[in-house]
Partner chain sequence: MYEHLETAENRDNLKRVVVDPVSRVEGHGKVTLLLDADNKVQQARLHIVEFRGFERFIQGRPYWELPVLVQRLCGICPVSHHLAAAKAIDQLVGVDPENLPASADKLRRLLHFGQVLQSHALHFFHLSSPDLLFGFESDIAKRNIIAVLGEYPDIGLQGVKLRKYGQEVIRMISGKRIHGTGAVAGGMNKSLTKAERDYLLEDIDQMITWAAGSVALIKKVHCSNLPYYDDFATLRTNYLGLTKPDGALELYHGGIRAKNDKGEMIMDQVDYCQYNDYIHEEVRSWTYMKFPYLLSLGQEKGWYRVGPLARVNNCDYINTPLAEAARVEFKAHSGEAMVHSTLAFHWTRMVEALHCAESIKGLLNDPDIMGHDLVAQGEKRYEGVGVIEAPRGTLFHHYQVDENDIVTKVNLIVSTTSNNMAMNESVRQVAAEYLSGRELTEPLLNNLEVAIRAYDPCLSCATHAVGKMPLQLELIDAEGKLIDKLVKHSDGQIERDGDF
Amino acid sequence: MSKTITIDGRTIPFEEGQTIMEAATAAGIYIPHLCHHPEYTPHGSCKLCTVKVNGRVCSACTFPAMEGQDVLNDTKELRDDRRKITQMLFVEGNHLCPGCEKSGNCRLQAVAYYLNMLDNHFPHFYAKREIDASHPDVMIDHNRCIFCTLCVRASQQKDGKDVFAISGRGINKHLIVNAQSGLLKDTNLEVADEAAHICPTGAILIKRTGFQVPIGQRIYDHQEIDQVSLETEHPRHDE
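Coordinates of the preceding sequence alone, form predicted in complex with its partner chain:
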C-alpha cells in the first residue's frame, strides 16, 4: 500500500523522499512555481509554490510529502498570495514584456497570465540594472533576473562548472559571474551549456536569436503554463 496525501481534497500517492511538488506533478496536479525545476536540487526561494499543509504555510518544492498531509493548493487565498508575489517580482525588476524577446516563452509572464495578473499593483522600483553583452554568444540582461538560481544550479549540477552565483542581500541581491573582471566573456560559459538556456525569464539569452520564433509557435501561445508544466516536467521517480 503506497502512502498518500490529499491536495485540495484529492487523495494522491507519494513515494518516500518526494516533495509535495513532486508528488503533485506525478499525480497531474499543477502547483505554480518558478525556481523549482525537476532536475535540480530545490531552492525554495521564489515562494510561488506556497501551499498550506495542515493549516501551515509551506513551500511545496522543498517540503517533503508525509503520510496524512492535508494540502491546500488551488484556493482563492493562495492564488491571491501568489499573484501578489508575482506582482512583486514584476515591479522589482524591469519586466517590459512588449519589447522582450522571451515574451511567449517566458515562465514569469506565463505564470502571471495563469494567475490572472492584470496589473502590477505595486509601484515600480525602476531598478537601474545593467546588461552584460560581453560574451560572444550569451547575454545577461540583469533587468529581468528574478534570482531563482536555476542558472547557478544548472551550471554546477549539469555543466560541471561554476559560472553563476547570487551575491548581496535583500534589495541589493544580484547575479554575479565567476570572473575577476565580472564579465561573462571571462568565464568558461559556452553557448551549449544548460546554464545558458535554463533562465525562466529573459535574463540569460542566446544572442542574435530573439524573435525568430513567430507568434503562434511560442511555448505559451496555445497552452497555459499549467498544461505545459505537467507535460514537460516529469517527476524524478519516473526517470
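With the form predicted in complex with its partner chain done, generate the form predicted on its own in the same format.
What comes next is one chain alone, with no partners or other molecules.
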C-alpha cells in the first residue's frame, strides 16, 4: 500500500525519501520556490516554499514527506508571507525590471506576478553592488543576486568545479568567485557550464546574447510560473 500525505485537503502519494516539494510536484501541485532545483541538494534559502505541516512551519524543499502529514500550502497567511518575502528580495537588491535583459524569463519577476505583488511595500536598500564583466563570455551583475545558491550548487554538483560561493551575513552577504583576484575571468568557469545558465534572475548573464528573444515573446510572458514549473522545469513522474 502506497504512503500518502494530505496537501490542502487533497490526498497524494509519496515515495520513501521524497521531500514534500517532490511529492507535491509529482502530484501536479505547485509550491512557490526560487532556490529549489530537482537536480541539486535542497538548500532552503529563499523560504518561499514555507508550508505548515501539522501546524509546524517547514520548508517544503527540505522537509521529508512522512505518513500522516497534513500540509497547508495555499492559505491566505502563507500567500501573504510569501508576498512579503518576495517584496524583501526586490528591495534588498536593485531589480529594475523594465531595463533588465532577463525580464520575461526571470523567476523572481514571475513569482511576484503569481503572488499578486503590486508594490515593494518596504523601503529600498539601494545597495551598492558591482558588475563583474571581466570574463570574456559571462558577466555578473551583483545587483540582481538573491543568494539562492543555485550557481554554487550547479558548479559543484554538475560542473565538477567550485567557482561560486556566498560570503558574509545579513546586509554584508555577497556572491564571491574562486579566484584570488575576486574576478570571474580568473576562475575556470566556461560559458557551457550549467552554473553560467542556472541563475533565476539576471545576476549571471551570457555576453552577446541579450534580447535575442524579444520581450513579449519570453516564457513567462505567456505562461504563469506554476504551469512552467510543473510542466517544464519539474515534469511529473507519471508523464
